[in-house]
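Below you'll find only one chain, the form predicted alone, shown as structure tokens.
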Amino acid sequence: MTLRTEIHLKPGDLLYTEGGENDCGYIIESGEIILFGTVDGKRVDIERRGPGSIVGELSVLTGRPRTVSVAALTECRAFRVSASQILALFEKLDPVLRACIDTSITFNATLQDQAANPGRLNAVVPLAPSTLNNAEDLIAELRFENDLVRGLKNGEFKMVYQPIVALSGGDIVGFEALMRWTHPEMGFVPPDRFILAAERIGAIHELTDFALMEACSALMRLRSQPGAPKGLFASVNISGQDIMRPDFVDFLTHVIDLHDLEPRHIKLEVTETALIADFEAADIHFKRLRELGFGLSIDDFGTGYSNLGYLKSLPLTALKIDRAFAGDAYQNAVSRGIVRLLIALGKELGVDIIAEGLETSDDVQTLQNLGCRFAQGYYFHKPMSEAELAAQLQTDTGKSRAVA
């Protein structure tokens, strides 16, 4: 950790002078200072500042000499922040915000130059350089975000459904609803990319609402067909941002009422890392959802922070073991040990364990031997349309098939 040098000033002491070096800035902790300049050889007082002020930062960011002098009006205490520290923090800013500051600084400097040299006003107007780092990449990302919102309105998003099966016989017990986006120019867009963008721009709520409506609509039709499993459920991924929405529970209950479903027919999956952001708030909202009867699970468990403390507190009904462990358990002893531990943990907590990403009979046999009850993956079924899932349910009706 870099220490900030503490500066003590008495009334009248100069902190720095006009035209001096721009090697640092200062944060005023206590006391009062005055900023002043020189016009036609005379001192001109500009403004006074108190605790919490920062001075000297502008010359650091512009790379120009100090434009004013600063003196203490009272006893003052300040912290010196080096130019390298200021610039390092500046680089970490959001690129758009950083560009706004850069542009403002550059434009202000241009105005000052013109005021100091009025004869240059009729000269050729200079072309200012771009203040955006990686401007092309940023603009492409902004366009992508706009396309996302437009695509949702234009019906470019759709849902597919991957069956969840009982490992004891391979019967379908439910399905996970998965969102897909086919961009008119880019084609298939990976969910990880558009979900992160939606969370960033605040559009994730619209995507979640769409997913819930589509999944509940499909579940209603699938449950009504002859021979459908009585306990058939839909598992829907939601963002940590959705859990915090004041109206989310009301919307969810409205959706299931609209489709003549019960809360137990819907399982909500939240990623482990999303819970970490605000555990206390997540705990309150999860308990309300659980009281209403909704299933609650942590998706991709084991890939985040693996905080066992909140597993004890949250009213979960399931844990989904990430494919990085479940799909690797046959070949990797470490993954196998982790899966064994998670299955034992699930039994201890009284929650279901669902293994994701099973692709081979060896994967399936390994998970069966470890005591896992439910799974999904390409070994059983790929994600499919509602029509394909309806046909698959009819094929599976009254049948039990070997799973390994």
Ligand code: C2E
Second form
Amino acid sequence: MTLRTEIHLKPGDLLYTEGGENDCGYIIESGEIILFGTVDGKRVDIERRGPGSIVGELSVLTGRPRTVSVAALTECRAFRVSASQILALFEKLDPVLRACIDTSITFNATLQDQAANPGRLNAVVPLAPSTLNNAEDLIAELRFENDLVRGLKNGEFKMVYQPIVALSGGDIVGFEALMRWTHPEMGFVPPDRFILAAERIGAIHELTDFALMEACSALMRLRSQPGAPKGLFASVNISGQDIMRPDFVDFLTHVIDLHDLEPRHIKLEVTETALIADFEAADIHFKRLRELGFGLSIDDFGTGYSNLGYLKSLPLTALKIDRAFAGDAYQNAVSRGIVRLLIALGKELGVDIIAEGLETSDDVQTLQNLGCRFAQGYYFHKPMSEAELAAQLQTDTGKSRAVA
Ligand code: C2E
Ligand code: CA
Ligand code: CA
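Condition change, the form predicted alone to the form predicted in complex with this ligand:
All chains and molecules follow, beginning with the one already shown.
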């Protein structure tokens, strides 16, 4: 049997009746309906609904007969949503939201049962089924989020700095600021994990502000060291949510002023994925940042959204080729081909190319042969403290790691 999914109703037609089967719900596409019940044998109108409302879904979720009747007030078109479609949508919900809905459905059902059988009111109080089937994991994640906010206030976060070098000669030209969190019990927490959590709970801007403050004050001290590279810059990772902040540009300007730096000393790294989330906002903010003179890099280039259209519009200054390609180019011909293309693209666009994740001299040689000018990777330097970087800049003649 094929069930009709498009239902047309004339005024007064019934969509379903109280006590009826609970095999589907309906989305009202046009017209107006009325929900009504029966009290002491009399019809009681409850609510009118118009286009875009859903009816009948509750009895699918509770597995109970319809609790009200629904009739058309005007000509109506309704779309039938099968029980399995409703259950599939429900399954896709965030588990906490699903648990909240589950709890409220169960509670209402209990109230209804008690209203129908007042004698049972003082009988054994029913134990509601537990609605969170991953309560422990959830609590652990929520605790982690609380710890993150507390940890930032308690000074558990710090920045480390990984040098970015000129491939020919290995001289340090700048550094990327990377965040580290030592959790009091868990110890080292990978940044990918806490950055995602911070984005989820809306605390990323506090981490970004911290990273910018720390990186700028480190850069100010490092630049004032005797013999420091003239153009030494700091590259700071920012998240998609930062780009949308209306006060971001002002904050950034304030931070560099505070440290007597110029915009060209600061590069902001953003991933393609972060850009695509709200391209228009990114475009506006990027243009303003670039006008002021800040550097703008696309991070993990090649791994994200492959629509390269944004390259035409955004005023970029660098592309960072992801480790998955740059660090693999020596061994893998396909990666090498991709890196070659990306370098050509960078030249075409007039932006710097920085190869990430170079670990061996073969990696370095390969990237140099491909015409890449800048790099970052364990072969040259691992991320280090400000004091270590200061010492490195002092001793770095640019020759110890020279590449032929
Ligand atoms: P990313 O921005 O791509 O940073 C580069 C990552 O590659 C860093 O990992 C760095 O330590 C690592 N790396 C550098 N050279 C090599 C190499 O030769 N081999 C290997 N295997 N790895 C190398 P880290 O510090 O664990 O950071 C991971 C990610 O966390 C970063 O990836 C970035 O997306 C995010 N992150 C770190 N700090 C911050 C921050 O302050 N703000 C934001 N928004 N994200 C951050
Ligand atoms: Ca980065
Ligand atoms: Ca990267």
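Positions refer to the first chain, counted from 1. Values in this document were obtained by computation on a predicted structure and should not be read as measured data. For the two forms, the rigid core is made up of the largest set of C-alpha atoms that agree within 1.5 Å on superposition.
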Exceeds or equals 2 Å, Cα of residue 352 between the two forms, core fit: no
Residue 72: Cα shift of 2 Å or greater between the two forms (core-aligned): yes
